[in-house]
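In the block that follows, a single chain appears as structure tokens, in the form predicted on its own.
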Amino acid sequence: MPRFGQELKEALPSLWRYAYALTRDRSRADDLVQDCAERALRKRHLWQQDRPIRPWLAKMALNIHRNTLRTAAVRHIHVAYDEADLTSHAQPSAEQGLEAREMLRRVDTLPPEQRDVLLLVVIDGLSYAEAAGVLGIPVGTVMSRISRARASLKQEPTPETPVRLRSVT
């Protein structure tokens, strides 16, 4: 199984990617990948060699994060979401952290099923058709969510988010 390897090895920046929008925290963003990574070994025996690798694991990651999720809701562990770490290697300006931090924010609110096929889709790269192979949801579904998520995310902030005032010299 060289090939199984060598795409999984090409998939993890792409899972740590959909791994992060997910939890919004580095440690976890790691967990989940190595998480999904070491199922996807011991389960490669059921992955198709004619199809692609990334929404097999997308699905693994996506089922892992509701597991860990629903787990900690039983547990009554509250799992929360850490300010995203805006640090990286091309330092935003202070605007653009904000505005990140708003979408980030934004994007939190937006209902579960559009959350996810807009992460699987704007994050992860997959193609309409794989995510919705990935939610076990119709084409047409996935665009549909698409295009609500986009709706939401383009109007304005409500009126509890801190509007800034721009300086008019």
Second form
Amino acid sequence: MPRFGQELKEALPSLWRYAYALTRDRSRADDLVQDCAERALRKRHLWQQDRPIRPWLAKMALNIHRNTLRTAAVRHIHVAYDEADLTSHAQPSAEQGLEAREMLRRVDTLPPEQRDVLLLVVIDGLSYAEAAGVLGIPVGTVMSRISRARASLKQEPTPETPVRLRSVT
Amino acid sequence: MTDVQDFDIHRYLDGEMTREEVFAFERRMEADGALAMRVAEMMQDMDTLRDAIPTPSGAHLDSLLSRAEPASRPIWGQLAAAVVLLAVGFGGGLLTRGAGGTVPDMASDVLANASAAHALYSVEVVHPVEVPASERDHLKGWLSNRLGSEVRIPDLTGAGLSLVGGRLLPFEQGAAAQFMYEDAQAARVTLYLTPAQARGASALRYGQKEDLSAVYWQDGLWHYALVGPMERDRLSSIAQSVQGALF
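Okay, that's the form predicted on its own, but what's the structure of the form predicted in complex with the partner chain?
Okay, now the whole complex, with that chain kicking things off.
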């Protein structure tokens, strides 16, 4: 199945960027991508050629990532789930400008369900329908979450008080 | 209308609109400066977000992918046992390429080219190959250079086949190598190989045309095809020898 190998290879750049957006760490992104690629290769017989491979990989990445967080949360019970959430590994890196870091910080303050949609659509480049499939929600919900996410990102930065309270979707 | 309610902004930003909708929305922005400003700001925000995420090099991703591949290569026997036999037409009038615009696939392309090359050169008495087996090292070096990757010439004496020599051939945008072998009865078998775009491993795919059998497979960074005037079983057994000799 050479087609499969080709599709997988072509999907990797956006998968890696998505993995990085989830983990905020290069080596964690590497691990996540490698893990997804391994599973995809093992389950290649389940892949249907007429279906895009990227949503499938994105769903795998998100599930693996969530499992990792859950495992970490179980191991360190004293760590509140929110703290063990996606943002704890975020570390400013020298390669990122001030504006980029501020943007990521604001993304981190989004409610998880809005952040999930935003990253799938903007970073992984999935369509609304694909993102809806990955998250198991209606397309209309994808739209309302992404619009809320963007409205929140647009607000002025509030560096002193990281905002956690957001509207409920 | 607030941004939260105005889904058109987001459908526009995320490429969810049809051409007509894009056109209509852009007209709306022309008439509504405040709307255009909001869209521009969000677009800027999204660019900032995209730029905040690094992009790894292709080489780095290739190494992740190769590490993700199963550590042990599938043993040929297992592969053959699990084989899905797909009859693939080759030569003139490809079965897989008829009406209906079937997507051309690598297996049929390689089989078609390998079979055409076999038919053309295996009947040659005086010039069956460009470089004869007596210059094996030169043949190997030359073809490795031209194909951009180290070529190995399998020794198939165990299968009763001696090397006649090899040649360089065109394949799609690139090149391919053909090695010709002969058995004691002077029946000729050719091994055709061309570099793959991506590492992979495939099941065996067979083709048959008149008295010629062909088998295609991909392993690692190469596509292979073996063509010869024999039954499929005999060809499969030679293919096993090729695998054994290559790894």
